[in-house]
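Encoded as structure tokens, the following chain is the form predicted alone, with no partner shown.
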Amino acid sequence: MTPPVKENDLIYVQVEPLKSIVTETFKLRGCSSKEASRIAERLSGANLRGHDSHGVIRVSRYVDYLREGKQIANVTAEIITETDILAVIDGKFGFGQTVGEQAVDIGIKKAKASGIAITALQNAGHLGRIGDWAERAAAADLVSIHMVNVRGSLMVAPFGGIDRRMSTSPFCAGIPLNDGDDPIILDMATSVVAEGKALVALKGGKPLPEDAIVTETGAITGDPKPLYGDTKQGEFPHPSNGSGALRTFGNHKGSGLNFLMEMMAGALTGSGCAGTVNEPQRRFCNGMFSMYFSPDAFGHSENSFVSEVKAYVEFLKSSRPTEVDGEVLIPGEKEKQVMVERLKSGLPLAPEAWEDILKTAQEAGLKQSNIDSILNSQ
């Protein structure tokens, strides 16, 4: 196993490694050990697919939510409204990798036997790369649709304003392809970039788009730092702390989106909307109202449904690209390309998120003996 390598200002870390310190990291902070596996899996995993914004990168801030008492270990999700085809489910502020992950299985059996379901998540700890359970519902051959909302967290702008009044709220959706092939998922962020890539920027990896911030006087700008404001020696940088705001992408479209998102996964599941004006900061958590649909169900015959997506995706991949060399890409397609480079040159990291990782990862106990024994180990 490849130690990590230092190039371009960046640390590249093998997947496995790094998986092994975070789950001992959260075993450590009191998560069972099925738990502490399953929040590095799901972190590393957007990793390896270019969602740096919700990869390892939030370990610091998973364990201050732990400690805090903002997220909860070893949770079970309670079903609180229930009928064949729907499910209100109180994640009960347990870490969406747990909680998020009981949803999703609740809504696939019902929609495996009636055809379809609608599953209302509310109170979840962060959901992480919501990518994660469109891939899981169409393992089980389903198409779904996910929306998101963050109650508590107040970072975006809606469009012609200046101050917070959104959370990134990100939409996806999956396709299954049930003979083998990966399915497509498109999953987004309804802001120009999520919170998380901001905070990688801030780290010193990726720059943002010169166009994803708005500062309290109005200018639009690329720095990250009006996000999370000044931050003292040993912090971890919090967006709650700046006076600048995320915009979203498409101006009124995107913010638009947004709005929905927070009417069907913040009002309609009950997890409650990002702010009020009578309560503008609530306890943060997710909410994530889901939709499963079985392509049987539609009538369908054997394959139907997967012949008639492939033929379209053939059909728009026959588009001319604008760029020498370049490629039309379908959505999901970009992620695979990014996996199958990073499985073997490993996860790229800024020095000061690789640092944020060993710290927390010492902190809760981890010997240093013992993480060099993990990097090391062949």
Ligand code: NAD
Second form
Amino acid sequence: MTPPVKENDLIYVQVEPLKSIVTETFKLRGCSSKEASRIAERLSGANLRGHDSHGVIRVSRYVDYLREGKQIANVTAEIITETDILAVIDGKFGFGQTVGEQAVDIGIKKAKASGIAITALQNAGHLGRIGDWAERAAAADLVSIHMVNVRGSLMVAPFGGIDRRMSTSPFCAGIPLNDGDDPIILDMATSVVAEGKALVALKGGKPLPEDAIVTETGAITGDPKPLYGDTKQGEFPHPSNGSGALRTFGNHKGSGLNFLMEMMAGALTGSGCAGTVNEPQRRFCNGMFSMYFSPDAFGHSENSFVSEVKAYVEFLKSSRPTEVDGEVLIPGEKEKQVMVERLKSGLPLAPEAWEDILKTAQEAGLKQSNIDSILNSQ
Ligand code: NAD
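For comparison with the form predicted alone, provide the form predicted together with ligand NAD.
And the full complex, kicking off with our chain again.
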């Protein structure tokens, strides 16, 4: 296995050794082996697909969450209300990688039995890349829709506003192609970018779009600094320190969709919205409202759903590209392209992000000699 390589101011780390270091870090911090490897798998999987914002850059923040009791190791989610097609599930602040998986599996089981199902997950730890959950449902041949909010994470200003009143609230849907092809996955924050992408930009990675941030005076900028404020030497940048805000995508339309996420994932699930006037600082968690549909329940003859989807994809992609060398992509296609590249090149990390991962591993008790042997021997 190639050890980390420095190129164009980035460190390229192969996914397997990176997963081992992250797994060992969380084991040393009290997670079971299974939970630690789930966290490592999901975080590195986000990097593999190009969503660095939801990848291993989160390791030190997750460790902080554990230490502060914001997230709890080795939790089993609990069904608190249920019918044949509905489950309201309490994630009890367990790791999203664990309680998210458990909630999705409940939804899959019910949809397999009844054709459709809804799960309302409350109080989940950070659920990471929501596409993971649509992919899990698609692997069981189910269409799924996931609406997510982030309680206690005021990061986004509503359209026309300056002050943070919203979270980055992702929307996600998965369409299975049960003929062996990869599912189609739409997975997007309702802010111009996910917060972690601002963190990646702050740490020297890919710059933000010019309309991503609104400053405290109402100016619009692509500079991530107003979101984080000043970070003291040795401290990890935190968006709660900034006076600016992320903006919603698509102006009033994205703002409206974000509002809907708060209604479904925050209010309807019982998880709670991003904040209230009386309680602007709520305890951090993800809420997730998910719907699962079996195409079979809609009376499709064998494979007629998949053939219609594929015929439409072919039609859509036949639109002439605006750029000379451009290509019209369907949701999830970009991620697949990035994954092919990164499985070869390794995961590109800003040096500061890589150092942060190593420091977090060492602080958890992983010896430098162990890190070296992981990096050089796999
Ligand atoms: P993004 O903007 O990179 O992609 C959004 C969607 O657009 C994807 O489905 C992608 O396949 C598609 N896409 C990208 N380029 C395209 C192109 N050229 N043509 C057509 N489609 C294209 O993603 P994002 O909004 O920055 O979200 C990043 C991640 O952050 C997601 O995985 C999301 O689930 C996650 N997130 C999680 C939380 C949480 O609280 N757990 C909060 C916010 C975001």
